[in-house]
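Shown next as structure tokens: one chain only, the form predicted alone.
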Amino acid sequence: MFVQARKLSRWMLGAIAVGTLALAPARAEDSFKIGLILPMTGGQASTGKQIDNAIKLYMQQHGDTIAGKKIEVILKDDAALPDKTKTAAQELIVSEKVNAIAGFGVTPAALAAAPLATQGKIPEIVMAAGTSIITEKSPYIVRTSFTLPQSSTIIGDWAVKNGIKKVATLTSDYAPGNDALTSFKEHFAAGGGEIVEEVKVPLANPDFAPFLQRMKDAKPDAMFVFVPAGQGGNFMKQYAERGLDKAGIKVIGPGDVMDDDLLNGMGDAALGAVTAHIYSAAHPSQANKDFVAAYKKAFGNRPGFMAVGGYDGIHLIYEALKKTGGKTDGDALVAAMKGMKWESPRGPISIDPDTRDIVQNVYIRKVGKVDGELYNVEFETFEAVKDPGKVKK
């Protein structure tokens, strides 16, 4: 009787175990979760939408299973507010048990998440934010976007070599704007250029009109402008309303202000603007032509540089997962990402193994009409540009 009871209890335990396994969801190790934190609302919403679209496109093209892992993307809207970024990152890491966090539309957002990436020992893939110091804030940060000094130093050199002697500057008053301004001034002044007016505008909901009047009154040869992606359309509207285009004051700067996503709506006031940047929808490579065609077909509009940051960011995650053979350990993934090279729609890019920052071509472009539409047409290339701030170190 006792033996039979023992056999019965064993059978019951076995049945319960089988039932538990049958009811249990797929094991966490069979999936790879990416916590995507982006500004889907607010002033930087176009950044979030571009990146989200590009990731969806990449996954449609390359599938959602890599090295035996089902890729799952969990999107959180932080409206580019760092407090919301931090809350979202905490929820994703602690509750959702994500294997990586990605996105980060603005620098304060990327910095807010950095300590959490370090504590959680998971990769933080920065697909948008462009301040030089970001990758120094955690050994788990890897960037696929750009840094402001990469473009701002080059446009500073170009300006003085092309007869621009006096410049007024207008930059958003936060870390990327300061990066852009410092880098430009250093190179422009070194070539003999003069800054005749310098203004900083609020990051949130800026009214450019009063600042633009100061620019016009200073009578510069050109305006150096940095505003984050998404604000360029509003800036150019007010630039034209204040008559700066008719006064012959051209816009120069890093390419954020002439984002392809918004460029076509800026009107002829944008014609002739010269910027240094890492991507143009008019980039002539076959890889980019295919990317632009696929993006337009999927979403009805052209991609901008933020879309490319997202497209390359998800590519980096896929390739790192392949390289580790499906191993999801954060240290192994970051090690796999270091030194990685590939052909992006923007051109050849790589991840610097020492800084975990992106190395890429920077192009000088001029806004012109192509088949009746406005495009940033590239006319000069600077190859394999590292972040100048890190090069100095």
The other form holds:
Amino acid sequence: MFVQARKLSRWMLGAIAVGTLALAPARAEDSFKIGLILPMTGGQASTGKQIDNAIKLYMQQHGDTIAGKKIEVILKDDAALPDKTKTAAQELIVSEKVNAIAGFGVTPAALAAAPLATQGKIPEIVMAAGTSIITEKSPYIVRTSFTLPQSSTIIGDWAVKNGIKKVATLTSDYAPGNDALTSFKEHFAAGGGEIVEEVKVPLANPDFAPFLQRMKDAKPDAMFVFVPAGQGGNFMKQYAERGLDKAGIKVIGPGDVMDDDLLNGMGDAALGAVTAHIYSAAHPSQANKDFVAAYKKAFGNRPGFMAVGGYDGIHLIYEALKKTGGKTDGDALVAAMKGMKWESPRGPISIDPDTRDIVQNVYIRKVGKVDGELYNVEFETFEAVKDPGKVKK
Ligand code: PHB
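With the form predicted alone in hand, show me what the form predicted together with P-hydroxybenzoic acid looks like.
Complete assembly follows, chain above in first position.
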């Protein structure tokens, strides 16, 4: 009798356990949590919006279960303020026990999270920030955005080869702006170019107007500009108001200032601007046409380069998890990411196994009208460009 009762209760416990399993939400070991830290408010909010949108789109297209793990994204807004990034990363790692952190709209945010990724031994996927040094700050950082030297060296060479002799520079006064300026100057000066005016503007709420008159007076052939994604619209408005377009001073630079997100609203002052960059919404591949169409359908506007960094970043996480067979160990995931190659909407890309940084095509593009809308029309391609900041070392 006693034995019978024990048998029965074991069976009952088993039945209850099976029933509970079916009803209960995914257990921690069945899920893969991504802590997504983005500027959803403040001056860089357009970056956060683009990346958040692109991740949602990717997950809609590819489902939310990979290698038996349910992907769960926990979004935190850091307003691009590194103190907030740090607090968010701590909470995500310690309380939420996330398996990876991702996003990072600006360099100071990516840097603030680096020691926490190292301590927590989890991947930090940098989807937006572009200062060369970032990937050196933790062995767990893998980047799907870009570096400023990738594009600024190339536009420096292009400028000298295309008869531009005098350039005035205007760059955001923080790490990626300095990376852009240094690498442009090195290449432009090596070809015999002259810098006639150099201005650095604050990252937060910059007013360009006081500097633009000085730029105009210096009578350069072109103006080299780096402002982060989201600020190009305001810059081009003030550039046109001060009549720099009428004075024939063309904008050149890395493509951040001509972000597709804002480009069509800039008006004809943007026509003819030549930039080197990693993504154009007008990139003529089928993969990009599909991406742009799906993004527009879902969100009603054009994706910019930040959206692509997010789309590729979530792809990288999905593929790494497939490769590890659902193993969530941070070292195994980073090892799986190294050397990965795929076709992005921007073109072919890969993760350099030595630096964990992205290797990608850089395109030279000119703003023109396509079907009545402004686009960066690509006309020259530099294939598989590594970050020049690291190649030199
Ligand atoms: C950065 O802070 O690293 C950054 C942000 C926006 C850009 C480029 C770089 O467009």
